[in-house]
Structures are given as structure tokens and as C-alpha cells.
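Here you get one chain, nothing else, as C-alpha cells; it is the form predicted on its own.
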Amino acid sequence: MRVTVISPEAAIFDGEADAVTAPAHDGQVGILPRHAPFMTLLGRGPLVVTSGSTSRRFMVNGGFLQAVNNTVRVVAEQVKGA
């Protein structure tokens, strides 16, 4: 699935994942592909991009988490490479 992960200030990663988990403002959220539409307010923690063997882990807090046709949207107010 495509995943892209914005910040006010810059796009922070846009490629191909496996997997998604975020910290959604009630508790944590994994995306698979294929994942039904779906969308939640982010609370603050460990967003992790899976592709493979390879993680990229990011903290984020704030903002929103979109799933739809096979791609996942992550528009955080911040952002911060882990």
C-alpha cells in the first residue's frame, strides 16, 4: 500500500508499506493493505511504516490518519524522525 506522511512544514515520507500503526487519539491503530475505509484524530506516540524487514518509526502528535483505496495519509501537526 502507498503511504505518505506529512508535516505543516514538510513531507517526511511517501512510499510502499506492508503495514501501519499510529497512536490514534483512543489507543494505537494498525493498517494492513486493502485495509475498509477508515479515518482517526492522532494522539501522540510512535507512528511505524513496515515494508519488509525494514521499519521507519516517527513521533508524531496530532492531527489525522486516513485509509482508502490501498493508501494511507498521515497529516500530523508534528512530526519528528525516531
Given for the second form:
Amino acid sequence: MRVTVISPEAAIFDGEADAVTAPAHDGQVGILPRHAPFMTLLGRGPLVVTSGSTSRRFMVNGGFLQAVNNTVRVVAEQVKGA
Amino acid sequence: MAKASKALRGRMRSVQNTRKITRTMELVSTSKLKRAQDRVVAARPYAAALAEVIADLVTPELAERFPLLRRPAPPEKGGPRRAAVLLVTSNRGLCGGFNSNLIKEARKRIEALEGRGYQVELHLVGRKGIGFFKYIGRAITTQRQDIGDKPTAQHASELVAGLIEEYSAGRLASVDVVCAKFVSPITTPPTTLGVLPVSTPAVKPGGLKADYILKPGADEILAELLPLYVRNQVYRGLVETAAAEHGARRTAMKNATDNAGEIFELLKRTYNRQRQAAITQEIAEIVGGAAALEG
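Please give the corresponding structure for the form predicted in complex with its partner chain, as opposed to the form predicted on its own shown earlier.
Below, the chain from earlier opens the complete complex, with every other chain and molecule after it.
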């Protein structure tokens, strides 16, 4: 599935991934490919994007996550780390 | 002759020095413009994503329930009397009519609001705007000049946090942002963005109102995202104004450089003509003198 991580200043990540773990407002959520249309608010915490054996970690705060048509969009107010 | 040509040489030197300065400023602006333009482009995906989602979530029924979407009553019907205008200008001059255009746009907006019976409070960003409104002796509510070339989302939220609060408490009737729109490096028209009340982005007909699983619920998500949207609009305003400033300065400095070049050419021609005239005259005098001796 395609994953994009967007902060107000720039699109920070855009690529294929196998799994996303995100800090939702009420706890961690994991998104796998072909997830049902889903939208949630984000809290503060680590966002992990895994593709194959590599994974990338970001710290996010605020914003939302949207999963639809096998694309995941993480739109966060603050994103740190690469 | 000697005196006149010395004055001319002095002017030539000074014009050439000016040209060197304006040329350098042009080059500096060109490179800064490039980076500022990249920031404008980089900010687009976020704005687009946010607008799309909000357009998806907003329905007319919901609009009445959110203070940020509600349109307050006009002052004669007991609505708030205060309205805020946030003007974004640059910290530096030498960019042609850029700042005066922005100030003109802001004054137009202020007059329009005052004509409708509002009390306008001014929030200023950038030394040039602050200088102007101080000069005409208008009360300034808040002012900032530390934002400069590289505005961040943090700056935008600091600017707008207080305004959002006042607005949701029903003490402000509207918030307008006057800033430059960055259409291209040479077209940067001043514009007024009506930031509050939030005018929701246009809903695409048949847009993906997919059966989302919403957590927590549409209401809570919208309540959280609307301030983000407002902040992002202000951030866009800041970023575009920064890019527009460099575009305007580049154009202004290019014109100045071209002008200086023209003046230099003119001075050089005048100088050479005078020099030639002096030589011709000296020869004529020598020939005349020799002829008189041979006489």
C-alpha cells in the first residue's frame, strides 16, 4: 500500500509500505494493506512505517490519519525525525 | 574642461558602484527566491489533504454547531463589534511597490470593515507594515518582526492562536489576513484571505464520502481539524509572502541594475565627447600658435 507522511512544511515520506503503526488519539493503531476506509485523530507518539525488513520512525503530534483505497495518509501537525 | 570631467568621472564611479550593489542584491534574491519557492510548493500537499478531508466531513447541519464555522450576527443585531486584520509585510525594503501595495490592500479592507460599523484591531507582521501604521499613528494590537525569511508552522500557530480563541468566544466578528499571493515570481498581487469564519473548501460533487470508520466521530475530528486548517491558511500566507517578497525584490533590483547600466553608458558618452572636444581644441590652439609664429 502507498503511505504518505505530510507535515505543514513538507511531504516527509512517500512510498510503498507493508504496515503502519500510528499513535491515534486513544492509543496505537496498526494499519495493514487493504484496510477498510478509516479516519482517526492522531495524538503524540512514534509513527512507524515498515516495508519489508526496514522500518522508519517518526515522532508525530496532532493531525489525522486517513486510510482509503489502499493508501494511507498521515497528516500531522508536527513531524520529527527521519 | 578638467573640472567638468572630474565631476563626470566621479558620477560614473558612483553609478557603477550602485550598479554593483543592485546587481548583487538581484542575485541574492534570485537564490533566496528559489528556496522560498520550494517551501511554497512543499506546503501544498498538507493544505490539499486538509482541505479535502474537511470538505468531506462538513455538512450544513454541522456548520451551525461549530463556533469557527458560524457566521456571527452583524453589530447592529448584537453581534461582536471587533474585527481583526492581520497584515503580513516584509522586514526589508528595496522591493519596489511590494509593501506599499500590501499596506494599501490592508487599508482598503480596514475601511470596508469600519464602514460596516466594526472596530478594527490590527495585527502586524514585518517591520515595514509596523513602521507605516506607527507613522500614521494607528493603534497596533500586536506586532512581530522576528519571522523573516523562513516562516514555520510554529510561527503561524503563535500568530493565530489568540485570534481563534477570541473568535470562538464570540468577541471577534471576523479575522482577515492580508498577504501577497505568490502566483509567479513576477506576479505577486496582494490579497485578503477571510480566515475566520472558516469558509469551507468547496465540496467536489460525488467526492469520496466513503463509509469511513471515524474515530472518535465526525464532530470531534472536525473540531480538531478546523483550527489546523485556519493555522495552515495563515502559514500559507506567511510562506507565500516571503516568496513574493524575494520575487518583487529581484524584479526591482533588476530594473535598478538595468537603469544604472543605461545611466553609466550615457555618462561615458558625455565624458568621451568632452575629452575629444578638449583634445581637438588643444590641437587647434597649437596649430594656430605655430601658424602665428611662422606668420
